[in-house]
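As a starting point, one isolated chain is supplied in structure tokens, in the form predicted on its own.
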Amino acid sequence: MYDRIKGFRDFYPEEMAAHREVIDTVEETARNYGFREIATPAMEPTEMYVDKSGEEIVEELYSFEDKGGRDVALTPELTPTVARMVVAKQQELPKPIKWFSTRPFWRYEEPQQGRFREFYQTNIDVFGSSDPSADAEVMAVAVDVLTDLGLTSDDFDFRVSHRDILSGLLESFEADVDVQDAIRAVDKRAKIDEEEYMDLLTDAGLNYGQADNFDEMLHTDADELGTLAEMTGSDDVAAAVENLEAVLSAAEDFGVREYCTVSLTTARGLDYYTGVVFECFDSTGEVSRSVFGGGRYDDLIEGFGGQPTPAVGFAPGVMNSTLPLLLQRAGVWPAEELSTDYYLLQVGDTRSVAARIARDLRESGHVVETDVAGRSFGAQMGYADSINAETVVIVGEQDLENDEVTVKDMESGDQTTAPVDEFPGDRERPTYDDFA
């Protein structure tokens, strides 16, 4: 007997009913959104990773040599990957480019709350757009994600800021800031305690009063991110708050601006988020981490050699990850349950009819199973109420002689007989009562 792997899970039919449901959910507003599907490979050259996030990211890759000598890594984010993509065939793909993917990735970490070493998320970007309607379009899908899969504002904390208001208000003190630095301090924030964070503060460059006073920023209403610009008279500044103030008007045309809370100590603690950033919370704090995150990136396309290309996205994690734990704590994650529409059971030697009923109910579309093992009328009967069989259609040597078929509900209980040469005949759906 084996065990499996720490920080990898495994999804039995039922658990895998309701994942699935919300895959397809999230990948259908996608679509709705004009976004095209790709796939992309499981391993990427583990150079790609170091040379953007720096050698100590090997360890948290699940890296190798493989059998030809090359260092190669399982991707554990599909960012770079993307971007590699979009470098290839640059000046051939139409702008903007709209791209999704749903896929496994792995990052060796400690499990933790909605954190394993597998997990499945679904990337949406939108490449070669610097217009703010970008920005607002990919939070008007993550949104509509949220609210298609049953929540409600009261059930989730969308949180939206700006990188470069970060970065120009810590450009205005008169200290040799790290600023990225700064930066990630603020993203482990609500994380840490306050002497932690403000150690981290003035270790990046800033005196504690400076700490204290930056900080103190970051707490500025909405209404009033024009006064940063005035207090610290920094251009840069000045053009973040127009630019997240624009995407907050395109977002109220989108119809999701009412979602939107501006909060500056959000910061998204990856590197190469440049304009707009957002994250999403659980409101009432019991899923710990961020559900899920995104935001602006528009100098990654150029450092993977391509040529200068906005890029905006957001990557909810649909599996081993924590937007399951949100519907779950909400009460919507869908039911754990199997879903069949008819049991085709068959008594004596009917196969045939059997099996061309079948093939006319799957026509159709339904999910149709039959007996392939031989099975008793008594054990079928119970394979069909542990698949939750809607419908039962007993061909039976008896009823055939007399030209009819059995059709049971299997909710009620109830049963009738069909001729079999209508079933299904040009009904749809046919059912108990199309018969009784």
Second form
Protein chains: 2
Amino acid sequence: MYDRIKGFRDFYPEEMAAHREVIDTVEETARNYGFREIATPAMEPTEMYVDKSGEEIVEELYSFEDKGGRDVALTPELTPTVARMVVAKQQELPKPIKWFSTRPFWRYEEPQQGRFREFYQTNIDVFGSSDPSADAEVMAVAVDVLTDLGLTSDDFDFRVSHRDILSGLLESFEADVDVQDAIRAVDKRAKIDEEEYMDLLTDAGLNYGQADNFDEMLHTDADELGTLAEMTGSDDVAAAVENLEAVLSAAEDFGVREYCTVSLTTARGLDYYTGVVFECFDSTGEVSRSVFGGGRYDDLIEGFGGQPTPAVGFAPGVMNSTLPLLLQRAGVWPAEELSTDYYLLQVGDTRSVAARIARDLRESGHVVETDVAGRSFGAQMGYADSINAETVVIVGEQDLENDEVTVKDMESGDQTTAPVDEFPGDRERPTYDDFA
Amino acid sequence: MYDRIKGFRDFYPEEMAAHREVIDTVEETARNYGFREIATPAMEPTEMYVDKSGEEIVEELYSFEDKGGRDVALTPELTPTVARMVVAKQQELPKPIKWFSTRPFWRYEEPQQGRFREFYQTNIDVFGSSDPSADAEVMAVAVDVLTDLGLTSDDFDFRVSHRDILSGLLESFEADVDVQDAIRAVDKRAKIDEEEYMDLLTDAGLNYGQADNFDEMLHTDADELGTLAEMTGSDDVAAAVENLEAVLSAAEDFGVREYCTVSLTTARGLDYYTGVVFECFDSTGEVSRSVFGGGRYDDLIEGFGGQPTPAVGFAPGVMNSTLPLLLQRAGVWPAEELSTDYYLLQVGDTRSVAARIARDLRESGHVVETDVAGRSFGAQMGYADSINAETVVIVGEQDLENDEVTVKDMESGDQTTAPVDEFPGDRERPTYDDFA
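Please give the other form, namely the form predicted in complex with another copy of the chain, since only the form predicted on its own has been shown so far.
Everything in the complex follows now, all chains and molecules, and the chain you saw is the first one.
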């Protein structure tokens, strides 16, 4: 007997049925906004990740040398891959490019609440528009995904921030600040104590007074963002605030502004974000890790050798991830059970009739099972029950002598007979009620 | 600029749309027969494959040592994984267990026609029934998959054979035969010349006369299989012929017997098959490699440390595989194009109205795009055309002064106006015709 690998999971049918419903909902939301499905390799050259994130990233990668001597890595995220794909067909693709895909990714990290070494994300991205309405559309998809899954604004905090406001504020100090380090400190803020946070900011180049001042500015209310530009006198901050307000105005048009909380203490850890960033949390904090995040990353495609191409996107984790935990916490996780429209129960040698009926019902798109194990009446009825069959059609030798079958409603237990030639007949979905 | 890895492919939206349609068809067929979706890890302990297939298999694996010192391999096929999963929950799972899943697999092989290092299969298996109707149900799903995809019996050869007939015939000779080697020779028969084939059979322990005799028996017609038992006097052959005939009789009941050709020269390469095996080929031979195969493998679960559990299944390749090639050859490959129900074209500052209409239409389940790039009328119309929008709704400042929008049918080019408050109104799918 073999064990599965640590950090990996098997999904049996009941659990998978719930996950499939979640994935279908997420994908349908993306499709309805005109995002188009793509499919991508599970493996890329390791250097693609090293070039983007530095040599340290290798520690988190499933990387190895393949039998042809290539240094390859299992994809830990989709962004570098889609960047590569955009660059490869940059001229021919109509803009904006709107793509989605659902697939597993792999990272060699220590498993914890909602984190596995294999996890599934739906990546949703727009390439080729720097317009604030592109940011807002991505945010609208993100919020719609959450509400389409049954969550309400009480269940989640959707925090919106802007990288250029953070960097503009940092650069407005008379200090030699490592902006990326300081932003990483902001990203860690909620997970560390205040002293450690202040140390990180001073390590990044601010003095304590500046760090304190900076942190205070991060708590500016949404309707007073304009004061940040005044206080700092920074054109960069003014432009970034204007951009954030334009995105929020578009979000208003798109019907999702009410879900958004401006929160400059939200920073997102990854270095490649360049504009609006957002992050979703469980409002109760019971799911302690971020549910998902996203934002604008305008420089990545150029960094991959392409024409300058603005980009914005996000990636909810749909399996082995925190989103399912939030749905469970909020009581909107889909039922983990099988559903079956019909079970054709054979008594005696009635397979050909049962098969004909099963075939007709399947042609109407129904889920139909029949006995393929030569089992007894009781065993078949137990099985039909275990797969939650709604209707059992009993095809018995004696009934057939009268050209009849028995139709049993499994919820009520009621049953009646129906003419075999009229089952299903012209009926799309015949049930007990049609013959009772 | 980075290259993707040899033997791996990117799927852009148009191509993916066609593949998605194929995958949806295959999965819906399986679902309608009551197969339930599972999801499985991309990685397993390497020893799982070595124990099953021998040390040579490592040459074809993407195997490596992970950062925790585990010898792991990317899954080259699903069967060992589902066997592991069945064993892990053998007691609690109701039988028969009917599972399907679609996902990528990886093998380090030389790419050729329809073969890539990363390929996607839908695996469809029944565990827990040795009844011939289980074999026949799997064959019925396989044939239905092909016909649901638009193929006819003229397009493919569906060849059915039986491992126990082959082994029974081989064992009936007065010779020390390596049955697996001889069956592998039969599997290779179509790809090698006759001399080489005969050499392989004699290497396996037959003399030339026996090899010749054996090959002749493999060409026995379907309605004369009974003669094989008589000729050899083998009870094993008699039982296997009876089993094959019972499977074909069930296939008749299930409506797919007419698609099946009995062909004992079909053997399937893998050692673990134990009963009925089948394989699908392009009837024109233009796609030279097997389209897919399957069969019964009753010993595998026990070999994985479980209770003896009969099993039968098959796995059509749905991407980077031969099935798409057959569909293309037969002219039933789905259109590779985007489809879009509505494009909301904004002229002037009309975003809030366009967004309201887009939202209403999306709520009815339509695919709706609108401008998120601040582009001109012409650029938007060009984009709407590139995504094959059926209807363009033009939301212009001037029309809005009259409380109207313009509805344009993109196929005919006809357009008319509609009251903005009635679009979409109560209509599920408003088009030009509703207002002309």
